[in-house]
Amino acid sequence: MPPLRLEFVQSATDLAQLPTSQSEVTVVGRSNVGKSSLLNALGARKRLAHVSNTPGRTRLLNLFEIQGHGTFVDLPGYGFANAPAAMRAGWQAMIEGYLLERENLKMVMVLVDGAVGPTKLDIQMLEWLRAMGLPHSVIATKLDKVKPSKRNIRKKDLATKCQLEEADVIWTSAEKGTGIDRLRGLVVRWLS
């Protein structure tokens, strides 16, 4: 599948500041899980989204247009972030407001660090999405960081902890490009 033609549109602190969208996917995950790296891989562009070694650099709702398909929203990460406590507290309300009120949200991509496995916060996010009835898929990032001899065990363990079948978890590596074509196809399908 060719790279998604992604273009940055705008950042916002509130859902009301975003333009309407006929069809939208979003990405959530803990800080430093690789949201920006994955976005760059989907668009095959190194600097589409800023990649930082410091957790918590995504602090706004960042909207990108996927030409010919819909929009993609990158949300702030949850968990540890190098930001003031008051700012981090505001992110939860911003994220929940977006997820609950965005009318044409087709899929929430929940990124889980494949090398670490789901954290308590990842499990809480999945439980919350299920309780709210929001469509979601688990994307395991950083497959390249998992030793090949440990991958089958890691895949089974991660799926079990997320209460999913192994085949329901989409494994990716933004670094190596693994699973990116498959995820591009899924994003296009979700937006259709």
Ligand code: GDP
The other form holds:
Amino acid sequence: MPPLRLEFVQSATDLAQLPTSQSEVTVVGRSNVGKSSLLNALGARKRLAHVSNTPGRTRLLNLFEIQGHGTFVDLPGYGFANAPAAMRAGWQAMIEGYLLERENLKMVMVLVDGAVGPTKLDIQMLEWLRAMGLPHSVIATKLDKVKPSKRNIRKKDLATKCQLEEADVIWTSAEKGTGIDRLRGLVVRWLS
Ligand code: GDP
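Let me have the form predicted in complex with guanosine-5'-diphosphate next, following on from the form predicted alone.
What follows is the entire complex, opening with the chain shown before.
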């Protein structure tokens, strides 16, 4: 599977500003989970997602086109520990509004740090997505940071905490390229 051809289209402060899409996937996760690195790996271009890491853009919805397949929206990372409550509430409203009302949203990729396991916020996000009946998949990041001798137990543990079967979790390493090809294939399938 060749790298996805991702091109940044625009940022938006809320759903109303986004152009319509025929088919879309999105990604959520706490800040530092490895979202930009994964996005760069899927596109196999260095610093492709740097745009979503520039100050001011980290709190926006960032829309990319996946040429030939559909669109991809990078949602702001959750769990900014230092953010004031009012700001956090604002982001939450923006993210929930997008997730609940976006037409043609085919898949919500929930990134979980494979080296540390699911956080409370990750579990809350999964429970909310289940309650809302939204299609979602758990992608575990940073597999290379888990010692080979601990991988089996870690995979089992992460799946259990997410209330999933082991085979339902997609393990990746942006650093080593593990699982990237498979994830590209899944993204294309979700969009089709
Ligand atoms: P974001 O805040 O979710 O966009 O996360 P970043 O992609 O910026 O990554 C956060 C930190 O984790 C950075 O220091 C990355 O170098 C590191 N990181 C991301 N993915 C991997 C990975 O697959 N393996 C390792 N070892 N580190 C990673």
